[in-house]
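Just one chain is shown here, as structure tokens, and it is the form predicted alone.
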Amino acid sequence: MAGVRVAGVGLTQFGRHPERTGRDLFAEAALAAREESGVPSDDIEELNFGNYMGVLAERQGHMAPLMAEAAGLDCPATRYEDACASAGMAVREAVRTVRSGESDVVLAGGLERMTNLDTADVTEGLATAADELFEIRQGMTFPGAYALMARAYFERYGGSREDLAHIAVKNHDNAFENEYAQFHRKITVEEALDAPMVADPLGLMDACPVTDGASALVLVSDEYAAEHGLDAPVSVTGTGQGGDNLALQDRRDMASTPAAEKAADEAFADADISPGDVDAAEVHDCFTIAEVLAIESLGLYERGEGIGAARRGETTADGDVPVNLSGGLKAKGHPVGATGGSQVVEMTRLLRGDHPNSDAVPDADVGVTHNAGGTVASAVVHVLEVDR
């Protein structure tokens, strides 16, 4: 089984990009991976490519092919769509198909626009990731939805509005130096308590933003970055996928992910490492429940001791395992269809040391990527690890 490399990286800036178009953003994202990676396009077999709402949003079907010519690719391409983690999705995918053999180089990543959208239409189109007969028809937003999340854990658990303000302060921070973030602004937990209420208990600075932007990596086998001299000391060792129950109410717990367990253990199993060894994490905190949730289903925390952690200081920067270097999509922005493969690609820079944040973990091995969909019903983890 063939090893897989990050031979280049590529990002957008994150925010809101009303006077651009989809592909604009991809090729942006693309030309970057690919410019780093020194891999010619001719070698570019195969373009994974992910997005959610790209029909809703800019009226755009078989979106792949177009990606892929404007990203100045002739290959074949494939459109993923697993809600917001749809690029974490075909990222899993390419690191399948470069492990097999079959390719040596995979371009993989996403794209997302939403702020041509106002806001009632951008809830509508996110609201589709639910189930629409149980859930959408009865009124469901995704806000709703991991509130009742969050009121589940913390009737289980315990814990409180502050513990999670401090998730929100900590992620502001780490976006603050981030070129790529959404938010350069620090924010305090006076300020995120005094937000205004969205769904209690999660107020407005528990929440991501809507965002528009694009992530892409170059991937390729040990061989071929051997062969051709590349620079790509970052590997994905492990990868892995889980499934759950879309709609909330036929799950067992709202108080944990489960999904998000089974792709965890995969993933980890593969890569032969244990939640111990990882050094830093990048987790899909859509809200900020959503990072105690991931942190725990990651194994870093037993349940119902991950709501305390960024009070504690144990995931800030200077803690034990620091969780959200970018900014997170809190922070750092979500376009939903390219979330899981920026996580990928801050993770690479972190490790690599070319991060601003990377004097946070500067013995960094291990880090641990965590995409969510909906709310978990799909999940999907990689590991990565560098040569020292």
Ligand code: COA
Contents of the next structure:
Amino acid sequence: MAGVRVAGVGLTQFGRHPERTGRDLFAEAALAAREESGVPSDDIEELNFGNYMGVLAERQGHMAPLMAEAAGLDCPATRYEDACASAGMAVREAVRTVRSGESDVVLAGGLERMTNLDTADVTEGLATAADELFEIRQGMTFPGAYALMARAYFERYGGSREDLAHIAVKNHDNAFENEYAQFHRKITVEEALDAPMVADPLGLMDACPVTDGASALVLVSDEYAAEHGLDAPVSVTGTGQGGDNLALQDRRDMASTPAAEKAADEAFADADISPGDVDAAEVHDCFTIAEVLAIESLGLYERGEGIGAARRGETTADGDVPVNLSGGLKAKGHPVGATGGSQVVEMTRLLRGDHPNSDAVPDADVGVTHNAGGTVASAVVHVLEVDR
Ligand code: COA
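Alright, leaving the form predicted alone aside, put up the form predicted together with coenzyme A.
In what comes next, the whole complex appears, and the chain from above leads the way.
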């Protein structure tokens, strides 16, 4: 089985881009990744492209060949859609393709335009990732769904809005120096607690924003990297995917995310590591409670223990295992179909030492990314390791 290296990464600025098109954003990220990799475009054999709501936001279906064209690629292109985990799945399939020997070079990533819709239309569009029959028709929205999960967690294990506020403060702190992040504004616990309520107990500062943005990575086999003398010190050594019932009501437990547990177990076994080996994690904190569920699913914390991790300073930049040094979805932003790719991009930069926050993890060998779809009915986890 071929090893898989990250030869180049690219991101657009995350935020509002009213003057840009989706193809323009994806082309920017893809060209940046290709240029950094030094791989000629003719050598790229496939494009794996993540997108969730292009049909709603840009009235554009069949996006993958369009994105290949925009990025100057002449290769087969396929769109992956698993709601907010779309780009994570695109990366996973690229890893599997390179490992199988089917292709030596695959470009993977994703894109989302969101801010060209107003918040109500975005909320309605995002809700289609829930169960139409049993959730959407009853008025379920994603802030509402995660509020139910937060309440279930608080009831089972305890915890408070203040614990969640510490996660928001940490992630805004981490985004401050990240040039690609949507928010460059530090907040306080008090500010988070006083912010307008979105879906009780989750307020504005517990939510990720609405974001435009794109991510891209050039993944190559070990053999290709060696033959072409590429500078590609980071490898993807583990990948895993898990699934669960789509509707929250059909889950056995709303205070945990078994799909992510399955994905983590598979990825860790694949990389032959255990949670204790993880030096840094980028996790899917679409709402602050989601970060808690994520770090517990990854096995970094026992169930019920993750809620106090940020407050205790264990997941902050100077903590034992920093979580979301990029700023996470909360403060870096969440262009849904691009997010999973951006997590792998950010972890690559962190491990290589060229991320503004790399100083927080100077000796990190192992990083993990966790990307979730909907209320974690789908999840994908990757393990990245750097040559030292
Ligand atoms: N965190 C911090 N600040 C935010 C923010 C967030 N999540 N969302 C918006 N803001 C800020 C804006 O920057 C703006 O600040 P300004 O007045 O200084 O310019 C202000 O709040 C108002 O922004 P606006 O876009 O009008 O807010 P909104 O009320 O329309 O939307 C939310 C706020 C939380 C409802 C929206 O961001 C949202 O729906 N987020 C969740 C998205 C989601 O569910 N994604 C999928 C997850 S599964």
